[in-house]
Amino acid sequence: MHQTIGVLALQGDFEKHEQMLHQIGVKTIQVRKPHALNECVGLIIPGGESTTLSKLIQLYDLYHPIQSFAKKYVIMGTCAGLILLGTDIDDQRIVPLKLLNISISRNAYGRQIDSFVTYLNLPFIDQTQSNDPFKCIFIRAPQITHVESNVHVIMTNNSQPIMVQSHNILGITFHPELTDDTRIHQFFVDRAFVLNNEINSR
């Protein structure tokens, strides 16, 4: 299998994620049908409209294939993608994938006009490489309201979780793809390739 990262391309800003991955020399594939997952060693579920994404995942029969994919490979969800990865969502129109044992309040930060930017350190990045703050862009962002013990909070803003990880599943409330900083995407890709190499060496 080639070391290709899939980007769910049903709706939302999937092209921005592809651009970030291409910047770091990673091959991508747009995932719209289940068979495309066979080409991937990792998957990004982008931001967008979470209720629409949920409906399209059902429509294109991707719900169970994504859950199966998550048993072996790395998945990263940003903003709406994080909402879909969660377990308990405060919107019954959304059928969550239940891959991250967290509770989420959709659009907790308000409307589009309430979007904001803040600069935060990345504690999970090797600081010998770069210790520059990361530009975190929050647009109609969800809020993680509860985290179970098997989920690790790896980044916070004002004591509020904004980036969490459970083994191979990574959830982010903001939009790293809207910056010129590839460090979060590189972190995700490195993890994806390590897991894939572990699988192939068994």
Ligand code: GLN
Second form
Amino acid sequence: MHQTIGVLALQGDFEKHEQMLHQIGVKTIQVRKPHALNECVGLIIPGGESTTLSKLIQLYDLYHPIQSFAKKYVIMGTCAGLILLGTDIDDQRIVPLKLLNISISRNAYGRQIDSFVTYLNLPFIDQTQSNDPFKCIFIRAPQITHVESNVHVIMTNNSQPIMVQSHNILGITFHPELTDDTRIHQFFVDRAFVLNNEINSR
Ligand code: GLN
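What would the structure be for the form predicted together with glutamine (GLN), given that what you showed me was the form predicted alone?
Below, the chain from earlier opens the complete complex, with every other chain and molecule after it.
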């Protein structure tokens, strides 16, 4: 199987994620139909507008295919993408995928004008990468208000979880794709390829 990563391309800044993956030499495919998932070993759900994305996921019959995909492969959701991955969201218009056992409050930092940037250390980088702080860009970001015990908090900002992981599902409240720093995408891709190799060697 090709080591291709899918990017959900219904709405939002999916092209930015593709550009990041291309920078690290990874092939991408835009996912708009369920069959596209058959070609991928990982999926990114981008930022955008979670209410719209949720509607489009239903309209394009992607809800159950994404849930099945999550049984085998890695999924990363950023900002609105993270909202969709959660179990409990403070907006009934969103049908959550329930892949990350967390509660989420949308737009919890305030309006567009309350968007902000902060520089934080990445706890998972290896010796071959720079350990400079990462530019974390929050745009009308959600807050993770509760994390169940099967979810690991990877990064926090002012003791608030901003990057969480549950086995093969990674959720980030900010936008790594809007930087020129590929370290988070590399972390995700490494995990995708390792899991895929494990599956193929069974
Ligand atoms: N505020 C958006 C929402 O709740 C998310 C913003 C983003 O993805 N940058 O859907």
